[in-house]
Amino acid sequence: MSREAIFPARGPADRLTAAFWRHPRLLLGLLLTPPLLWLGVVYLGSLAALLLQSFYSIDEFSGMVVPEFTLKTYAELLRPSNYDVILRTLLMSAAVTLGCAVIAFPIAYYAARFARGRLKALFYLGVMLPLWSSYLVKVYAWKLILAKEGIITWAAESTHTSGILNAILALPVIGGNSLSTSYVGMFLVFTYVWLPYMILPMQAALERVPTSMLEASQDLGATRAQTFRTVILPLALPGVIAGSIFTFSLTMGDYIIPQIVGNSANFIGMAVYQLQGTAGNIPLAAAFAVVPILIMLVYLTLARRAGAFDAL
């Protein structure tokens, strides 16, 4: 019997798998090669151009960027309507991500501690299914709930709570003539649609969360209120730390919502959405995306120190 008969002939393919076999840093690094350059090319780099475009200006008579090494855009942050604008996004970001934590933690204590076995998928679902629905058709869905002629309306009238409504309505600064016309409304929506960002990480947190520990508190005569606040939030603190990461920047960056509920105030989103759109200010536009990205980094670098990474 020939060689051949016992030993196929090997082709193209089993040589190279041989190669790969004999050189596994040759695999590797082919695998990792397209999307490190779509990293390094296409996220990375557009960074960097924004970063570069931030330091340029707008001539004021030809309106044409001057491509010249200045500091004077980031001077024009300063201004009182572009400082209220960044001023204005925090608070709505900041008043999100507390509103957030303050819902979901219930609702992922109780996932995490007492939900067991479809009980548990139904809360998954639950979390989930918002997510699978198009954001567009959420917002809009909202800003019909909010209208004057909206269900909120409507059932205030019929429980006769109406001048609850009313009175939040007239609040200076965040009311208006409906909810879908003021930053209640606002909120209502940016907590809606990032809540489940929340749930999720908070509810991973707390199902780390030892049970001896909670035992042993009450063994020690501690409350349920002591046992919460010297245990439980401790232990979940990097869970709600790191779906802060997600609420926080989520809205920092949002331009959708502020344009179709609220009362058409400028948020960082809608100023670089309109400044590189309509007015064709890129230098500005840049300037502006730059700032949550410089908030990002020094919220990330904090969260990193409290172990919020390990609950994502």
Given for the second form:
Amino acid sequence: MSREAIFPARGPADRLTAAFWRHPRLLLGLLLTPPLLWLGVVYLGSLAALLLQSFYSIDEFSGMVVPEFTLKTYAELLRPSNYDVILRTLLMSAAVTLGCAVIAFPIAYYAARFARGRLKALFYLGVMLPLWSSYLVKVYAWKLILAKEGIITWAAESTHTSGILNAILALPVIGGNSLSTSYVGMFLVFTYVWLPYMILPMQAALERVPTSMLEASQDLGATRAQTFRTVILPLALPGVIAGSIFTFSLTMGDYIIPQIVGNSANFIGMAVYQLQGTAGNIPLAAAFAVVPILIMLVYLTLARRAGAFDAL
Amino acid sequence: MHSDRASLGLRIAAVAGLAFLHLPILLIFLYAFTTEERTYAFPPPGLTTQWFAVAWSRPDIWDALLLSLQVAAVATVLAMILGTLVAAAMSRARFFGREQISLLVLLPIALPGVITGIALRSAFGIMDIPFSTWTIILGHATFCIVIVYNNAVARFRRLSGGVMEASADLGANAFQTFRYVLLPNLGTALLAGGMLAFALSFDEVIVTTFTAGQQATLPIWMLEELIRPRQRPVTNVVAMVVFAATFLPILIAYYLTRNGQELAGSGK
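Alternative state: the form predicted in complex with the partner chain, after the form predicted alone:
Time for the whole complex; same chain goes first.
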């Protein structure tokens, strides 16, 4: 007696399974359709709407949006006051990225090379928790810290180092009335908030540096500093660049920290927020928003070329 | 031989860096108990628990909290469904446009939030969609997809294709394979992704201000207090609650995925 090797179809579910088997594309299509509809329609559609608006202009007398194609709005970006906003944002993003890289390196290096077992888990959790915990709460904590009557002033007074604090605040441009109204304060908050985004990719890159290379470097007579400069740093660079994608992009688009800390100087994110809200100038807001998109596209292209995506 | 111990300087720098990451958050807890009402004075002149009672009896805080929970729950469910679908498709086959799709999933968080926000807002404006709870959910689900996707795709990668073939050989159809083989294997990764998506949605403020209209989620309520402080002690308490509400899901997500190192944190 011979039995069939293939089970007979018992219902629509089986027949559908057979169809999936014969036409793999069918299942793929079914899987991809809902998310692609969502992201394609909701997200890309919205971005297209934004791009479209940036080519409109606003009628200076009526304040109404004129839906005709023009580059006038982009030309407005080059006005000194708007150009300053872009430049200031880029400088702050670069400074924050640098600050994050410097603070992140020892943490990432220690976690990647020396921490083992429980300590490693502790380091990992120690970076993950601040990364995911509430952004607003973190900013709020810094408002408490930087306030004139806050903990930093108190600490400076009780250690008799108020002079140093006042000297920092007296610096031109980056200083100010108190830490919470100066660029120094804003830089600190930005660095704090985005630091974990730098540590994780950096650590991932450092973990991939083979110990044998460090040993070879030492065998060949390199000092610690030379090993760091010629072996560790080049190999860790993709991780640093990967992290910098986050710190740079996140700083560039943020509009909440400049509102809460700092001397109310304008940043790109804030300009977008104010232009679309109180000013009602949607075209200029859209044009401002296109700037970070373009910068990030260039940045991502360069980062991909530097091999940063493998470190993510 | 390469020394196996870190130099003192490195150890100090690493520990100081971790302290820098954690001390500010601890300060929030201290301030929730301060008796000082008008300033952020440190050290607090006295300690009290009265602000918890004050915050508890505030209907506006309850409304904001409920809205936040509602939005986070629905957005998480949507993101879990959509994120798992993309991850399943990406793990199965090489196909044309695969790279582009992974970029598309990543885009809502790779671009600054202000851009996602204003893009959604201008789209709502063009299509005359009034702001509602659903417009908030729409935005949140969009950037939560990638969180679930990251977790699911890492688990799919570890899952050998053999188990699915074995299941088919034993006569299971696609749905049975999904229910009895795939889902138990994916379970913890999906749950972890869902937890993180929930935490992200619960405290999201940058996109939300553009898509919320008149409604206030808890982060929006807090943001208003940050810009124009009126009731500092109550805000301190709310900050602590928000922190706790995001802290627990993160911790759970960590324990669910700690063996696989797949908690894709860099993809927030």
